[in-house]
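One chain comes next, on its own, written as structure tokens: the form predicted on its own.
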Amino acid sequence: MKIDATLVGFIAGTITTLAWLPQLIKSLKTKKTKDLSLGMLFFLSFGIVLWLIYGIMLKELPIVLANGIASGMLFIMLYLKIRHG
């Protein structure tokens, strides 16, 4: 049996990105973010927005969908921790 890697890279990118979606949505409901850590959200948005950078690059849709949408949650984290930081 092969498996295509292109769908690999579309099971794991929607598992990784997914994997934000429960603090993103507890964050936005208790306006609460005193645990999370600003250097580690910018880094890791930083990082995301250039593998999102490097997908396009690429033209590889899982890496572009992954990222992009990644890089979404993690810029909405970002605003609620410095607003409500």
Given for the second form:
2 protein chains.
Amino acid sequence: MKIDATLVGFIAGTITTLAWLPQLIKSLKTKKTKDLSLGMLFFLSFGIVLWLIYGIMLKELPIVLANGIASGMLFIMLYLKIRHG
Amino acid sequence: MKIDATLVGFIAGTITTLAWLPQLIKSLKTKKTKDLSLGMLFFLSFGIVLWLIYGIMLKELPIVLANGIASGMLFIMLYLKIRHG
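Counterpart to the form predicted on its own, namely the form predicted together with a further copy of the same chain:
And the full complex, kicking off with our chain again.
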């Protein structure tokens, strides 16, 4: 049961992390981030760092990996939003 | 230790879930979702449903609550993106 949950977590983490790739590519290409909410990007970045801490505390690798990589992508998105408005 | 992790998870879940509120309000108001990536919203919705299943398997309430509410908000964002382009 534990192994199955970890597998589901790995797949979930891979998908929710890679989900930010098309957004990142789109924003880097168009240099337009007007329709994105600064509040969403800010709170999501902050919350994802907390999820990362949570994953470290639970020693659950899928949570750690997914939120580690996602926080990096979110920080770049946040930078793009602040830069392009 | 377990209680602390659950507390961190609850705070993380509350923040990452509520993070979608300013985006939802903004998109509902402006009816403009052009700068949002359809791929991001699609894969995030799908992945968050998998996180929900993962939380149910681990019986971790913060993961279940956060991803349950977040998936609802993401589905509305996905609808808005498909509708407004």
